[in-house]
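Only one chain is included here, represented as structure tokens and corresponding to the form predicted alone.
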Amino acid sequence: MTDCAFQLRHVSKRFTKAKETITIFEGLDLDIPAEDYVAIMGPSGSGKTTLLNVLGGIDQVTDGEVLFNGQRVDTLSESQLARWRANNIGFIFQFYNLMPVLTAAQNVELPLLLTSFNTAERRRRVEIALSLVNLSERSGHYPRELSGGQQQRVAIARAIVSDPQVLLCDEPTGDLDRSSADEVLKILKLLNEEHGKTIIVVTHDPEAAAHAKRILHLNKGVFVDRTVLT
């Protein structure tokens, strides 16, 4: 068993545009610890995303290698993919996709309905859920009656109800102001340091990216700079 949650090597990732190849990044290589927490910036276009993505397993790498946990996880089908995620992924997105017709305890509830967990258990994690994103309170309302950092809280307690050991997180805070952001910013780094959880943040946020223990520096799919922060 590898202390590494994600391992890069020599990853490329290209597509096909009118007969057009682009390159997003060529031979890649990243280690990412379990337990790691790291900030992804460069300007837009740098590939940050697809970064994320491959992460992800949305995006299929063009060659290399993708192992998690030390195993390749590139080579899996789209079923295996998909079952792979709902068991180690979280997802957090700048914006918050909400079902408006549903509670935030219900959204929250979303992923659980796919697994066998009976109504009492669902019922559990999702109060432990919305109780670490600090909104049991809240857990009857409708997204329209939440402010925009309530939402994005709710879309975190989301993506952690099913316990997972990574979270992907697109620009967390871009969508919030700065109070909201930094409340955002304080439960992901308690989800880091007091629940284990690996966290990887695409950002171009200074002030979010320092919460992080790390910072890449992503420039046409290159990583000009690494900077530890702790």
Contents of the next structure:
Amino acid sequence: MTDCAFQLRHVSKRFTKAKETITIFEGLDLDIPAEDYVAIMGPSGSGKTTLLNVLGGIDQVTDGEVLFNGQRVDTLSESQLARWRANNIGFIFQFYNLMPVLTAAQNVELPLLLTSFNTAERRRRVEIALSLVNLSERSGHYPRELSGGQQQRVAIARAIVSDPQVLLCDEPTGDLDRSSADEVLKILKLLNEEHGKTIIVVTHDPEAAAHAKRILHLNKGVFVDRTVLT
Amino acid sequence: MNQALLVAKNLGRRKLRTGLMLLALLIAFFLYGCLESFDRAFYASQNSAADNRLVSVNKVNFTLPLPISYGAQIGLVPGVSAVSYQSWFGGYYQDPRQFLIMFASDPAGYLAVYPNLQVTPAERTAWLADRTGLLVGRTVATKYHWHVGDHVPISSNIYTRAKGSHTWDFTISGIYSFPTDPAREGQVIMRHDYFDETVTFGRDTINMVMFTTKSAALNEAVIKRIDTQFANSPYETTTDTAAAFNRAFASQLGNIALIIRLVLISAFAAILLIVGNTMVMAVRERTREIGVLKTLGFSGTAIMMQILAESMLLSVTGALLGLAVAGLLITGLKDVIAGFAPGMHLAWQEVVGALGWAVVLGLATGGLPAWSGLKLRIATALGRI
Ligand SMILES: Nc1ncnc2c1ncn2[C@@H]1O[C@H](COP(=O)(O)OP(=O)(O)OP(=O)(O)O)[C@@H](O)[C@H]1O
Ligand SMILES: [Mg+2]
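Compare with the form predicted alone: the form predicted in complex with the partner chain:
Below: every chain and molecule of the assembly, starting with the one above.
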């Protein structure tokens, strides 16, 4: 079963605030094979973001196990998780989350500061990543000088520049118009099909979900429906 | 790009805020540079006295007179190697506001007691030969553009001449430097025989006997011998090392060191609060970005170091700017400063001290935000819009 990128085993997630305990999932099981492209849909508050955070190691599970390529990651320390994320996971957010003080190229280069690549190699990789998202001519622009769709493509370049195996996307087209959204979705599909990236995308948009290989419907902490598209 | 660039860019994102913080730091370190170099100049001149140089003054108060004969009598005390004496002249040049630190002294004795006073042999000979001759410290000569051979009129706000005049004519015999005690370059020395011959009162009196012993080990015995010798006379003496006398004199002016420290502590406390608070706000508004950096794989430690580097860069820049302004001011006002703190200048002691404080301030102002950056949970940070 090590051809699974992610495996969730009886995962529970509860938030305790004051005296109240909110249960998001209870005993959730999920397998995501390598090179899969999964869309996760569900009503607001159903725990989609929380699920992505758990997969990306930026939120802890309350119970159960999270495995990546067959290895436990829920037991890693915070600094081990940081290194693991840098090597294996790319994140794409709804609101792009670029550094406003850095140019597009510098934003893309950011994850490479954690590697031992020299300046020339870093520049080469930044150029490749930017050309993959069709933004080579915008490399010197600051985020405020780019449209939402362009900013999101910069964010995708940043997510893929260190060549991670998995991309976790939280409503990547949620803030974009149709044509910008389609451009982003085309790039994600290309990354899945041509570059073998495992992609997990949370979305409210049925058209976005339609690009995936399968759709999981999350409601009240359980997968209520599974649609296989291909 | 590297993390240093990221740090610099973060500092530059709000130009006005960063500018105001720099200004606050600049003021604090400007004060530091000025006050510390003043302090150093002041105490250097107090402690520069050779340890075998002693002074005797009137026991009641050092402004009261002693008979001039005390000079010769002290010269006879076993262990004493050279003797001179001086009277405070209360001199000024042209205008009472241009006051001079001026003493009347005996030339041969003076040159013997202060072997580190540097004049050319020709100047020395000229002073020994000319009763109206004047030995002028380098700082004073520069200030009034005096040269060797100039005739200068100098007045006294204490003494009058026989004809009712207050002005004496002098010829400048020499201009001296005093490398071991630059404060002395701010003084002017006239001959006591000229003084005695012309004043209408105060003749044959002096304010102080300065002398050296053959060795500092003899100081105690010599002091005891002199003060015992003049005990129960109309003019009892108190004798001490010149260094101790200088310190006692300084403490009469008030505890300058303490005042300086209090001013600096208040300035730095204010800066700590202003810059510390601003840093907290600056980092708080970047909460989301810090969450993103952590998501990308930057460790909590890396974030902490970035924030500390930012506050450190800010305080070190502020310190260097403050020192630069202090240095320019001290150099620009050299002539004015020479009047009360001769030899004052910005030196490596101030630079090292300021950089040390800048690092402490950088750690203190960056500490809290750096800690919260280290501890910030990603899910929490990304939840905030
Ligand atoms: N730190 C937290 N403390 C307490 N409750 C939390 C916390 N984070 C999330 N929750 C709760 O967990 C539930 C799921 O949140 P989550 O953000 O995963 O939902 P979502 O499916 O992504 O919703 P949306 O579609 O609106 O983005 C919500 O009820 C939310 O209020
Ligand atoms: Mg969400």
